[in-house]
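The chain below stands alone, shown as structure tokens; this is the form predicted alone.
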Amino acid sequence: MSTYSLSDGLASGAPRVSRVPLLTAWVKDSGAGVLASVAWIAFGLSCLWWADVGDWSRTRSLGIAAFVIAAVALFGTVGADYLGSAGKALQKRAPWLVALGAFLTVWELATAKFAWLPLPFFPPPQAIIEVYTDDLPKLLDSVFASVKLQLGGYLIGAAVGFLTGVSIGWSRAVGYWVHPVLRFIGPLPATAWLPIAFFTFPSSWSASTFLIALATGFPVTVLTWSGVASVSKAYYDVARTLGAKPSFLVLKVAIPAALPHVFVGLFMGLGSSFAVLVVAEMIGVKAGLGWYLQWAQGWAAYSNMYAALIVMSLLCSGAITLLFAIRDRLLVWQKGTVKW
């Protein structure tokens, strides 16, 4: 924001200058901000200024927290020049902030004040808030339970998808005898085997490993294959031209320009290994989330079911931004290109 002094150009000599670009500049830069700010504010209010309907003990709380973020909000607005990268961010999602308050403000109105939506089915902001505060050790004792299975199913699915595309790409006998059985059995949903899994294996945990890793290792093993299949002969002449022998050409030919395939596939298949997680763990699974899901909707124990929705959604983006940071860093020059 300019800090041009008037009487400084009065006293130079140089021609006055107009205040009100600077205003319409300032507005333009911090309107967002300041409208985050109201919008928290009123979302505090809308806590603390009717009676809850029900009894819930968070609410004067919220109340409280929505006003702190309200004056953060004002004050990165304020100082945003002085703030350097953190009030350009502040500024970058000013916007959002805006809906978020404005969002809350009518979900606390329409559930805890006036009662517009029935209850249990929609429950407002500090019914969920209690989730976290109260029913913390189970809910992390289902988000350990849940990344424990996801990451070993993924893990299992990954690398035997990632060593079959490869195996295919690159060998005709191996594609010969693969394909068939990989277009007989990849096409299935992975949950259209839990009765054969759960009958087969000797746990249900194993079972679920099973599934989210045949969930996985499909797309993972396709995407490969392609990229192997793709890559340039003029690659393996101009290596064997200096020697190279099959082993380097696999590994250090046929890999490394295969892997912006293989990344493809591996990002589709976390998404597929998630919804095969949630229906292994409802069905036989006894800790998870997906567990957890199934108990809260068994109680009708709604905020409790959202909480949990909330925090599945927060580990399935962050799962996604790792992998981003992984692909990003080995594959450089396509780094930027796709952002998550």
The other form holds:
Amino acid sequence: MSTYSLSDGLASGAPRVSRVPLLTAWVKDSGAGVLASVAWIAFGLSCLWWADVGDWSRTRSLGIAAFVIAAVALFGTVGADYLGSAGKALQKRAPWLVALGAFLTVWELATAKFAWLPLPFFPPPQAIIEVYTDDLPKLLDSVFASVKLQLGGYLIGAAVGFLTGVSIGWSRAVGYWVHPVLRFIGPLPATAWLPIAFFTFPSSWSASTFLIALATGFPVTVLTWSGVASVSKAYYDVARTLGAKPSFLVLKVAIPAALPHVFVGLFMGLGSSFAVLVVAEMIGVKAGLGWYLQWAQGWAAYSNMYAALIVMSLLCSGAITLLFAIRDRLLVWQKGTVKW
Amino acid sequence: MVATALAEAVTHPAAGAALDIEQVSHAFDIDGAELPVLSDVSISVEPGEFVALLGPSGCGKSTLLRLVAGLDKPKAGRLREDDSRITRPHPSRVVVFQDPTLFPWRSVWDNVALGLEAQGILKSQRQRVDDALDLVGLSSFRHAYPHQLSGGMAQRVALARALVNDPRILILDEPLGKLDSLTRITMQAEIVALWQRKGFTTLLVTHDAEEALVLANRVIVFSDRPARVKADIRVDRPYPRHRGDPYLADLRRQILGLLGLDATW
Ligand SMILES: Nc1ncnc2c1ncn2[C@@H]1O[C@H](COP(=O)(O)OP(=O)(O)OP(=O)(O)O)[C@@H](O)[C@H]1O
Ligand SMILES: [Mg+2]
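Output block for the form predicted together with the partner chain, input the form predicted alone:
Expanding to the full complex; the earlier chain stays at the top.
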């Protein structure tokens, strides 16, 4: 830099006033990271120090992995300034890393080392890791089958529900016919249709798709409808005086105004369709994570059940997160008007 | 600044239309009981006239404006724009409502573009939206959402949204009611300048007798509900008018008397 500026001189040349505030600042930024690394070292030690009470093949690898994570946590948070946004993200999550490390240590000790919890029902972490490494193909197949079924049913249900909701909200005639049907059929849990659906549909896959669509469609319909119905008449008046045709009123006034409600329906539909998915897979479809759970139970393979449960919860929360991201994109305008 | 913005905005001069309100009566049903709101109102507005409507709160001014806009049908009587009967809304008669009613999901620019978009001519006429925003001095807020605006700014956006359509009849329902007195005076001047340039017919509802007298060349005073035309006053003064003009002060006293306020003033 060729020009001299006052701030340059201050930043490099001025003597440090005091070291104590710096120290507390360091503890505030990196303390949790150091603790996290301590917790994960404890977990690693708990894996390697004592002998397992059972026969598990991944104990050593797990212990080493724990040390690696401890190292990453330590250097990641202490050196966060050099890592940019990744370092900041790690610092923010460090308290959770502490909790997780502590939890895993206790879990390891309570199961694999001292068997405080009855063993086949409470497998140690390494047993679950073993499932992920040794039974991966089958697990991946199941994940793929579940996602395919869920996605197909959910998209169909959401689309049909949205269109039905808009039609009921917009047209009195459609409302007259559809509303009672909705009243009558909607509140029935979709799983109640299961036995009939598996008989009447050509394949268990199409039956399950139908049921998932049904579970999604009902809340989406009702909320889209109430959203469209609650749009202030003043918006229509404004649009009409500006020359809007009915199609414009539906597409550019009713639907955007109803969108926040539609998303509530989509969230509710997602929740209830997960339930249907798992039950349908357990009962009818011979694939997917629900079926994997069922299968594992049949073989008393408890570690497989936990492994599948963890994957399932990751998928479900991933789907919710994705839906949130879509909503945040579409409804940016709402950010200042409501509390998120 | 205002003058240049105005000059740019005048790209589509539209002459005002005549408005005939013939023996219009209207009533609402509230819980089965009939509430008469307008009673035999007849007003004939010349093309390009600026008519202010004054009356006690709740007498039926907004209701009359809705009938003129074509949003509602009168129980009795007829309304005509030039020689065609008013039966439904048309972009040649644009309303600025008492409440700005901006669409919260649209940015300021998109709100102003609403009319052109609804008529399917936005693609070729985007410049008109920019001009209208310039006119109300909100160009720098084009990307803001309505919730980020102050009440007065929102009302100005609503005005821009109306003006961008080049209406032949501009219907204003207390558009300046929420503005601070300074912005209010500026906006009054802008409305007059705009009206003089473009020549549209203007119908302005206001509570403020002084505002009516500064802006309009005709002031119509309504009675209490159901509204009847109580007085129809010509204001033959050149623009720009001065608030202190003794002629206007005299008219103002007269109007306040008609509104039953002679004791207080
Ligand atoms: N949609 C409606 N249904 C029933 N009554 C209505 C409706 N709209 C207006 N009214 C009634 O009609 C009367 C006149 O209302 P209007 O809004 O025209 O008054 P206004 O003269 O504009 O009053 P203000 O100056 O306070 O805006 C009021 O008594 C109101 O209660
Ligand atoms: Mg009113």
